[in-house]
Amino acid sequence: MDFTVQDAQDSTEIRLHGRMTFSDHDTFRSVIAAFERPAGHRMVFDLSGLEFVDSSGLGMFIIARDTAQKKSLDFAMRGARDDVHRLITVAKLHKMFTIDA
């Protein structure tokens, strides 16, 4: 896994791209990393990029949405396609997460 990090005003918008997987755990440090702004802050994830995710992968994104709320960030996924959108629907985790359109 790839990802970018762009900044604007109110808001982060983290790019994926590539595979999620285990082995991501290191890299995805890197993506918590940028978590660090002031409350109220906006953080997406553009999952646009990003081919495959393995439960793994999903126990990432849960850990992402947890450190927003412990910092008082507001979190949200867009862009999810194909088989990483229908994992995320089968796992229910539209339910834990803003999806945004």
Contents of the next structure:
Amino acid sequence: MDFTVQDAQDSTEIRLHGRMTFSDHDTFRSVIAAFERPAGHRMVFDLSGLEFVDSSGLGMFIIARDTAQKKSLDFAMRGARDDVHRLITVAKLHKMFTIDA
Amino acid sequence: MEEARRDAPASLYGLDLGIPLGDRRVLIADDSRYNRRTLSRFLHWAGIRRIDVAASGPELLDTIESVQPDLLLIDETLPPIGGVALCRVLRGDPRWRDLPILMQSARQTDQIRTLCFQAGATDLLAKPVNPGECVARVRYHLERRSMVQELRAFRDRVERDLRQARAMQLALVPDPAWLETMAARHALRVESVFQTSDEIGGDVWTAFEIDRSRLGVFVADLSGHGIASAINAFRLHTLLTRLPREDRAEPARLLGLLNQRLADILTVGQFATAFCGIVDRDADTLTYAAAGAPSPLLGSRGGFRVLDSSGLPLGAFAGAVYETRSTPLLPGDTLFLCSDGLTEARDGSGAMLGEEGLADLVERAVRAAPERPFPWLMARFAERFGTALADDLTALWIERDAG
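Form predicted on its own already given; the form predicted in complex with its partner chain follows:
The complete assembly is shown below, putting the previous chain first.
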């Protein structure tokens, strides 16, 4: 998995690319490092470039959500497609996460 | 031991010697008494205290077994057959295959040096031997040997531990004899595959009897794999076996209770996907609840269809509520359950089996081997995806006897 970070005034967009699996824990730590923002800041995961996530990848979404809550950040995901969308739906994560259209 | 102790400086040229080598044993094979004493003195400077000597090839072969040296210093002209031939003899014996052998030689042609290496010498020392170089080379090879031995001991210990853990994990899933009895009592045929990608893994499944007409089956996959998810699989199994029978009789209630307890103990980002189903042969139903497991397949006369297995994974969100669903399961019908190790397996070209691919494979299995589709299915799976798994794999074929 690769990622890019784009900062705006009140929000940060993180675009995730490729396959997000068990072996991406170290990369994901760098993603989480981008959550060092002031309270109220909005963090958005853009998943449109993700081809696949496994259950470890879902765990990383949950870690991101938890990190955002602890830092009082606003956290949302958007753009999941195909297998990624299916897996999020099966795990009902859309019920627990803010999903942007 | 030769008298190497006298007037030895603490270290040669005041150099730092590195790790202590006092317990290392070096065997010197040289026919010259003068050379043996000189080398012994050098070794002593290298911090080596246990030095043994041999004056000929036969003497070396006689003593090496009892000495068990960590390093051997052989003179290239050692009588009667010479150091090179002796080196070949030693390397032919598995006991001395890894032993560092330093050959000292007065002949410095490239051809001689190459011969020594070809015969299995680890390194060469030019004669006359310089003390600094001798100390450095001996220490280098002893330290390297120490590290390799440490790594090997560590690997052996971990392998032993993992073998034991693996046996414990395999004992978590139902005992085949018990399962057969239970299946017969409920007029079912149950076949299973349970494999881990590493020595141990995060899949777990079990079956439990509720009463004479109802048999429950529970399949879970802890996120991640390896030791951490195996520990969580054991925790989940323990929680499950502690639940009283009345809680197990109701799948959504069972998942809710497990979720609550797992949410307390798992770290953020860890969870289990799970499926729990109860086969009721009096009511001809399958009652089930799921927590984000791969979709189960239910086969009846009309073919296979996918059951809804959506649900929040266990342990991820405290307070999650699950839904019990029910569907007819008639005599002759089949329930196929698996972990994502099956659906997410990738073949040589990187293509994933996927849920559609799995459904297709199951249909083909039933057509190709109507009597025993499951072994056929798993054989085709192994053909395409190999047996070296990237993830843990559980698959269950549960078929009601035809009425």
